[in-house]
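The form predicted alone is given below as one chain in structure tokens.
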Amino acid sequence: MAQVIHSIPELQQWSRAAHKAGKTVGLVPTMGFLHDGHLSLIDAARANGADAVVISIFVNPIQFGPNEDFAKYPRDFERDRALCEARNVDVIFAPGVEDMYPEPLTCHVYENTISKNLCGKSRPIHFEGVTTVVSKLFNAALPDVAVFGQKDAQQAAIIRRMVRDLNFPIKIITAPIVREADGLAMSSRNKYLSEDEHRRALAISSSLFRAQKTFAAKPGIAAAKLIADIRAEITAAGGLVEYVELTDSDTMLPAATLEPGKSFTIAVAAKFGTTRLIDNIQLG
């Protein structure tokens, strides 16, 4: 059974009782409500060498803008347990808002370049917000491994500067994305479609995928035609597009033409109804 822990203070003890037993700790930040995408994010951990695995289950409010759905953001904490316990999680860390933020808070992590782009455009303090709370999480459970998802590509190329530059000894894994059956990529914000919005909301992800197919019969196809064409799909399906982008797979920082040899990621977020809903593929 997976041991619930509150507090940082009984985390940090537990992992570094972990760590003095020889165990290699792997730590799966989430904001609950979770999914097969998340779930294989435990297994990734395992799979890359985590003895012992934490699952982090906070709704962390400070990378919530104003008018975003931080209020009804879908919280089930004990379905979450059970999977997490059919996974064999070892740790569930389920601190309060008091607890990672204890008033007044006036230390913040901020990283001023690749966050500027794609969803940082349009949500200016999302990733501030994600990089104070991910450090929060490192220095808590103390991890030899994370764990986070190529659909949030963006955010998992920010950690891995944020881990680089401030030299957090933890191994970053970015782990594939995971599709429903009718290939609409996971996410617990998918539960806001109504039937016909997740219908239409599958021109995201076959578009990314005709590129792809595209790209790969005809390597030297100029990007905007790629790009182009993605756009008009997610429009005609009565998709409102924020960006389509092509990025360096990497950095996620835009780049200009597909230069051979290289990773590409088009990276994608588009609404529909009152959802938002991101995507991407590789290219090359």
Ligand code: AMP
Contents of the next structure:
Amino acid sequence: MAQVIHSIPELQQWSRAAHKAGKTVGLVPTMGFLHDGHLSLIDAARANGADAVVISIFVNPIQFGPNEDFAKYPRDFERDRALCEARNVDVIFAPGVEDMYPEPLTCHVYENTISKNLCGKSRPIHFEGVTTVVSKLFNAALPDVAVFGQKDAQQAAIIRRMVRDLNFPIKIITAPIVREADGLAMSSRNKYLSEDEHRRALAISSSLFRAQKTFAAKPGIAAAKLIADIRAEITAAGGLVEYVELTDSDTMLPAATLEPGKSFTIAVAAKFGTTRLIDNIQLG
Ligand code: AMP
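What about the form predicted in complex with adenosine monophosphate (AMP), after the form predicted alone?
Shown next: the complete complex, the earlier chain at its head.
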């Protein structure tokens, strides 16, 4: 039976007891409305040595801009709880806003380089909200291992950097993207898509897969050509491209050319209807 904990001191107490009992604690931070992508992170925590797993479910207000979907973000705690039970999660940490932010914060955690690119351009406060809440979750759950999804590759890179710069004693795992059978990267926000938008949004994953295949066949190809083709395919499907960018896979900082022997990630953000989707693929 997964234990549901709402308060930070109670979670800290649980984690200290788990450590005392010799357990390795894993943390999977989420905003809930769980899907197989989230659940794969629980398995990744276990595969990386966690014998007690905490999943946090918290729709974090400070990472949403004023015109974003905080209020309408999908929530279904009972469904999430059943999925966590089925996956043998030890603790579901489900704080209220009043537990996480009993008063407005005057201290924030801010990454100032990686977070300026890609999603940071259209979501200026987003990553500061993420690094701040993840720091709070780390201090609440006191994990040895924490797992993030490659689906949010820029977020994962920022967290890796934060942990390195600020010496959090936590091993960060980045787990692969889980996709629908049709290729669309799983996301709680896919629920917003109409059937027609979902079908058209497949241009995102199909164009990325095509780029990956093209690169494997012609490693000398210009990055600009791969990017132009992805843009064209998404636009032809009626998507509004926000960015298609070549980045270094580790840092997620912009890369100019596809140098041999290095790993690159092409990251995409595009809107179908009013729904903003992100996805990425690795080359090399
Ligand atoms: P979210 O609830 O959207 O904030 O996501 C919580 C965690 O799940 C983040 O580390 C995401 O990167 C990860 N995640 C979301 N979707 C997927 C997916 N399709 N595959 C793998 N991880 C995912």
